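Single chain ahead, written as structure tokens, the form predicted alone.
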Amino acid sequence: MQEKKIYFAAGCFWGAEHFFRKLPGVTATLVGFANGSTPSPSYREVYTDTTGYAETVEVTYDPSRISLTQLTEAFFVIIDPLSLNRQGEDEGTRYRTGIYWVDSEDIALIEAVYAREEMEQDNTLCVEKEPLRNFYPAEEEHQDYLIKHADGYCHVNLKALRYADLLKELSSLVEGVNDEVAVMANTAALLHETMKFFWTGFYIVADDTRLTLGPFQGPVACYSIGFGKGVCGTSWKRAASVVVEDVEQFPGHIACSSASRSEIVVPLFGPEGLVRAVLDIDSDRLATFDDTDRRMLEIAMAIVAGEIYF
């Protein structure tokens, strides 16, 4: 399938490029300046905030390996979408956030992710979404900056970068394998070893009433969980991820292990949007999981589902 391009303004382009280049299916990245008024601007000119440009990453990707929806979801992991002209410690119109497309067929997908984000935030987003009017590459010293300068400034949180590396490894690990149990087993092992979780595994939909234990890493676990019961059953019922800061405060919590303190459960969707299984991850510490975990694990489950169900 032919490669495509999408352009993301996500604050300082050093860290944003470093994040996107790690994602599976991304074949090339280029930092530069988008949607301004001065022809062929330099970094110094853009830095004055008088040119109208935003620091932007050109992302070239293989849509057969990563979708525009997944890329856009990943974009929202590394920005504060409610912050106007500021990301991290950087402030100015050059650091505004935006999604710029070159293919009109991409508009509907971008709009869908944008609308979901706006609903989750329950607020108007400070993120531009518009066609790419122009793009000029930055000077060579700014390309792959954090590879050339490992101690350079990066506003992207370290957890997001670790997940990006994990997603690339996961994509390679499961590519071409359509055995459900085998893929779940290796996925659980990779997540468990990489992120050092207390318990990591899958519960598989057995029938309309219960989930049954699938491949996992960690202490012994419950064999079966009912529809709508506990965190796993609730995620299944809602067909949505559930993040719990303190499992003791979750109504109807099923204590498979007394050492579990916080939990995240992410659905694995099959054809027609039906939940086929859930990924269950437990921590022995309170409030371990946040929005970065949720978003990146949802992308991970989309990668897994793409191999075993589609």
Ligand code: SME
The other form holds:
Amino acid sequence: MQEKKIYFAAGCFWGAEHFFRKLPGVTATLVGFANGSTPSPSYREVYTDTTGYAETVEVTYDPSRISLTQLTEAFFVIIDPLSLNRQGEDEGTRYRTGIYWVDSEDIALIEAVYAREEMEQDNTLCVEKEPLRNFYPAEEEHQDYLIKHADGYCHVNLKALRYADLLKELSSLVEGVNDEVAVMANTAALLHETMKFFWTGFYIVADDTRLTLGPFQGPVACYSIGFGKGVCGTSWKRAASVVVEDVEQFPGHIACSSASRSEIVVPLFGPEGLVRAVLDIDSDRLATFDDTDRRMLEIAMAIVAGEIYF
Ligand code: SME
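What does the same protein look like in the form predicted together with this ligand, given that the last one was the form predicted alone?
The next block holds the full complex; its first chain is the one shown before.
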């Protein structure tokens, strides 16, 4: 399949490039300056914040391995979409956030993710969405900056970077394996071993009323969970992820192990849009899971579901 390009302004392009280059299906990245007014700007000129440019990452990807939806969702993991002209330590119009397309066929997918994000934030986003008007690559010293300078400034959080590596591994692990149990078994093993969780596994929709235990890693677990029951059944019923900071505060939580303190459950959807299974991860510490876990695990489960249900 033919490669495509999309342009993301996500604050300082050093960290943004470092994140995008790790994602599965991303075949190349290039940092530069987008949608400004002067020809061939230098980093120093853009730094004056008078040229109208945004620090931007050109992401080249293979759409058969990662979708534009997944890429755009990943973009929202690493920015604060409510912050105008400020990301991390950086301030100025050159650090504004934006999604710039070169293919008008991409607009609908971008708009859909954007609208979901706006609903979730319950606020108007400060993120531009426009066609790419111009893009000039930055000087060579800024390309792959965080590979050249491992201790360089990076505003993308470490957890997001670890998940990006994990997504790449997961994607090649499950690619072309259409067997539900086999894919779930290796996905649970990879997540569990890499992230050192307490319990990592799947509950699979058995019929209209209950989930049944699927492949997992960790202590023995309960066999069956009713629709709407516990955290897993609640996630199934809501068709949405559920993050629980303290399981004792979650009404109806099902304690398979008394050592479990916090939990995240992420649904897997079939092509018809119905929940087919849920990923359940438990931690033996309070408040282990945050928005980065939820968003990156949602992308991970979209990759897994894409292999086994589509
Ligand atoms: N705690 C889950 C049940 C499964 S175990 O955590 C493995 C729940 O409340 O749904």
